[in-house]
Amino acid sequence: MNDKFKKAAVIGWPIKQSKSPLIHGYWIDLYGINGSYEPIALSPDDFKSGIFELMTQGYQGCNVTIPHKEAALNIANSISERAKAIGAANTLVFKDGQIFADNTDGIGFINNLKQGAPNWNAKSGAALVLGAGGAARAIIYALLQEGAPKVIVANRTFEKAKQLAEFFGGKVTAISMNKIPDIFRNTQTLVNTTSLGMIGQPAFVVDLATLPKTALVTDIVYNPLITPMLKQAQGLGLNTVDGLGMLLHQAVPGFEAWFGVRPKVDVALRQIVLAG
């Protein structure tokens, strides 16, 4: 390609943690493209001069990870409807010297699912979400969008999957994390956002017997890829569909938007970001 050379980053504090140059380098060697992605650490204190430097610099935009996905709707000149509705941005395009900003973690995940289980429906009954963070937000917008008639949010702290429920209204209601085993049995959809069963974290621990054999079941943590919910939920039948899938697939609209080639999310690529 002859076009002029691209540049686009992740900025994060701290970054060395962030697969997103390994995605984005994969995908720039696959499309031949004329172009860099790199991670660059900015404290919270230097966040709002680092992104404006990176614009005089010529960059396309970046993805923004923690602590910075708050702010990062703060500088921005206009933001997609889903970044406002979650409160949060990971993506940012640079043009004509304005800010766009949106979150692509929600339709990453539901792409994920689309890919893993593509028999999935998110209209097919009540989706639980455990966890209320921002991931959880994201998601539950997601799944909102997709058609889920009812989505429930269990989280240890209840105050907290109450204010997300609140946040939401309507299709959305919270519970404690004891209720949880009293749903299963209407739950289409579990998908676990906590960093339980996650390396160094403790399982995630409840019977899904009661869950419908039709139920699918999620887990956006992917270290490790098999966590030990969605290997009792493969001991039990159930679809399941690991979080790798989530990270590839969210880092694809901003490729687009900066490079003008829209990536596949393919088993190399899954292998590649599994070895680092």
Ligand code: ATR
The other form holds:
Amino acid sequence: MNDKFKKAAVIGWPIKQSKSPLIHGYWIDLYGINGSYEPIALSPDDFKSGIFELMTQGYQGCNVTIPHKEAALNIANSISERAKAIGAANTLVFKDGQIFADNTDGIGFINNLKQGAPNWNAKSGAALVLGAGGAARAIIYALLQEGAPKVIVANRTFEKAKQLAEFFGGKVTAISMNKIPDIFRNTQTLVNTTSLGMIGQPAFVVDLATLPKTALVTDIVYNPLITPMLKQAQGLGLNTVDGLGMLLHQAVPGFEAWFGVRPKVDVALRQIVLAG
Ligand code: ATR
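Now that we've seen the form predicted alone, could you pull up the form predicted together with the named molecule?
Next comes the full complex, this chain leading.
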């Protein structure tokens, strides 16, 4: 009786490539939700008015993707600490005519590791993050929140790694790419956030042999699922987690806020998204 039809969406420009409708559509069916989740293309010029239109139409909220992740912060009435720190939002929740902006990329990254490698613990040692873009920023924030004692950022453009280290302060330091092998011995978590290893891109060429046997290697690239870096790590007997789960886990908080059910990331969802 109280089950009113609930609507959510993902907003981007373009939007065709988004996997979010597959993810949320799967959960809507699985949990028998009386609701919908649709892709909506909005150009940057139309973003603000489009969001207000969704609110007028009674939407619960939406995901926002490229190129609106920063603009989403500007139209929000309140912003989570993590979205502020990351400087971008991917999830908006509408309530009583107000917009709450959140960023779930970092927590999606962490929850993917917790599911894929239950013994992994951020506190166990230093993390080495390859890349210094938006994804790296969200991941560094989340690793620090999880208690990583030290995070080292390496990036092709050293200046960008330095800026991230300065932004986060104390526990985060920047190194240049050629210093990476020197610090492997003390690395417990290795994360590739660059686009290297993706289909059509060269691999990230580095010898992982000096990583401790207890190290975890993960990649945010999920196409292919097993990137050359993950393949090498597996060959060395290291623990690995692929990047698909980050995409799936980042969707959980939005679904819960809009539809009132905390959804599970399961094998069937992985298969649907991989096939889509
Ligand atoms: P995202 O938001 O997904 O992090 P991004 O902001 O475009 O995307 O960042 C891409 C990252 O991949 C950057 O760290 C980039 O390095 P630069 O800052 O030097 O551009 C890294 N990257 C992309 N192509 C690369 C390549 N061929 N070699 C090394 N790093 C590369």
